[in-house]
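Next up: just one chain, as structure tokens, the form predicted alone.
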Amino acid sequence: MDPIANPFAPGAGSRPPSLAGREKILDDVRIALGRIKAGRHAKSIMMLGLRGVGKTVLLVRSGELAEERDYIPMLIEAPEEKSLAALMVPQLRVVLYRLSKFEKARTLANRALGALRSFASVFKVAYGEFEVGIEAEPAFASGDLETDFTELLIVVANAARAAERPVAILVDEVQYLEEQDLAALIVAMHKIGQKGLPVVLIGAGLPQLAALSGEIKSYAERLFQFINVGPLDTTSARDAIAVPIHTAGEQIDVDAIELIVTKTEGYPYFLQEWGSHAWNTANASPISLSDVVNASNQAVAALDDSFFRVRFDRLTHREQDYLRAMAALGKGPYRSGDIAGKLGIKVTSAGPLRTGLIKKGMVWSPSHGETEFTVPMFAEFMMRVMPDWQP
């Protein structure tokens, strides 16, 4: 079939043919986003899920559903070791540049871009050149990130009422921020709800997200709702392989269809993986299970070249030990004393391998004492990437 009428987009945050299944979590962010621009109370919203969820599509759908509500947006992924003022302060110029255009919010935002100044200032971040005229101010000038930070959202956040624009900042792979940048977003979004300013956080990242802001700030639990995003159910997942098929014009057996969800287990990155091999080993429609069967080498090869091998790569010999280890135990969660056993060292020799996989996003801990994958079927690609381990 024609692969450039190939209609599926297996790609880091690419937005599918079809948001199959995630009604619910659009809905939830609508909802917050009108209540917030109609002056009400609203959690910000944080979107928990493992690699492979489609956490990043929903954090860029939500910005331009924020956007079509005349919220002015700011997208930001937080990458290692990159802190909260660093990604901060370039974005929040460029709101600020927007809301200044509007007469009635001009004097608060120049005030604003003032505030700006300082923080950036005080917080070591350099980037371009503000304009004459801007003056830093004073007050934003502690050099304490929670106070500091958080005293510049709310004057971001007068300037954003009195232009009547709402700001929306999304923030993608929460998790890898520092304990103390966290803890400033946190305190600075709980004094803006308080205030009941225009500004709402929606944000994306791994499962243990929920736990760690819970440790740092107990209210957070109550500042933010949290949105599980899991792998689609059954009739989202043949939906989000059908539906696509069927709107270019072509077709799909059942059986093709049902050999797909079970291979993919309904994790939406690996149907659109699955779904775009299938459609290109097809010579012609309807897509046939010998064709599903004949793709799923090329979806796997795939997978492993791109979706995990990246995450492998980052690891170094003793990690990869690690994760080895626990694909050898079988399906997870793994209890940390059974990993080491398997490694044929001591638990809390084990301890520091398992911190720094937690910080690096690839393992995560559901519970007190256990350890599971945060990508799903990375214990298979250990298996296949290290077929002849020995501890």
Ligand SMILES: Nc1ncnc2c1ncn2[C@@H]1O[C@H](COP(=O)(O)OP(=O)(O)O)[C@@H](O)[C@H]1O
Given for the second form:
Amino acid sequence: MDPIANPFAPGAGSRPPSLAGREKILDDVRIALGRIKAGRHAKSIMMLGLRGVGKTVLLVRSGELAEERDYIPMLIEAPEEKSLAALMVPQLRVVLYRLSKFEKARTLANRALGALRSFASVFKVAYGEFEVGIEAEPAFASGDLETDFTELLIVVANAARAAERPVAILVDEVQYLEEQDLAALIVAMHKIGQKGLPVVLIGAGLPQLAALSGEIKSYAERLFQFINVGPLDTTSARDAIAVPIHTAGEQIDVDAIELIVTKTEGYPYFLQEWGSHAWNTANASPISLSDVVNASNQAVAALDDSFFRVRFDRLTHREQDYLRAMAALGKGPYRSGDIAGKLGIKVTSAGPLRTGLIKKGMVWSPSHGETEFTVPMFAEFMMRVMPDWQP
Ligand SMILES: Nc1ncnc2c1ncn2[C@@H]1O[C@H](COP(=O)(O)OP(=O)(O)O)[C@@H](O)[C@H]1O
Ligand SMILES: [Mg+2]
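Let me have the form predicted in complex with the named molecule next, following on from the form predicted alone.
Then the entire complex follows, led off by the chain already shown.
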């Protein structure tokens, strides 16, 4: 059928034609936004899930819901190796300029801009030129990240309250934040919550994030409502395929839908990929079972070339071996000893490899001593991409 009219949208963060099965999560977001705006307490939200389940899409949608409720949203994606200060300063600056347009918040916003300026210079973040008249506020710069970031966020929040425009901080790929940066963010939000200030934090990341340690862990447990973002249930997965096709004025057979749901196991990214190829493969509506059978090979090939491939290419040969050894063991989660055994090396020498792979966001630890892929169906891909592997 006409590829130009194809409604499906495979791609990182691509808006799906139908955001299926996420009403409960979005309701939790609406409640938190509503409560914070009304000056009531609400936990920050942290969405955790594997790659391709739709976390970024949910975060973007949360930003829209926030904006509809008069929030000023700031969306941050934490890339590897970038500090919290470097991520926050330019965004907070935009927020503060917006707040300074409100007469009743101008003084506080300008003071916060001064604090931001001091913060940026102490943590050596390039921030460009500040407007004339914005004086640095050295009192905000002790050099201790937790203290300074907390103070900074409080002055920003005070300006937000004066303007009656709450701030929504949306952070994607939270797992890439250094532990000290995440700690500073958590401590700052904890203080904001105690003071009942109008700032809400909504984060998204890989599941390993829940494995924080020590004092920060207990803070985080009180601060966050952890939301598990998983594959779609069967009904929602069917909707994710059928609704966009019907909306486009076309049809798909029931057994064709069922095959897509089975093949994709309800993973949103895969649903988009299968839906897209099924549409393009079919000569005419309704899309049939045999269309989906034909489309499956293309969908797998497309995933191998993009979704899986980009992650594989970022690995060293030794890391590739490690993941291939996992795949050779069958279905996960995998025990460290078994993986090392498969590789023919000591557990102790496999340790650093595993740590590196966790840092890169390729694997995570569902429980002590266990390892699992962060990308669904990655084991099968590893078998395809390294078919003749020998330990
Ligand atoms: N609820 C949903 N229903 C159908 N498709 C979805 C849904 N959520 C996300 N998708 C699709 O899944 C893919 C991955 O979404 P993304 O937000 O990038 O996942 P993540 O951030 O968890 O890796 C995108 O192509 C998106 O259109
Ligand atoms: Mg994402």
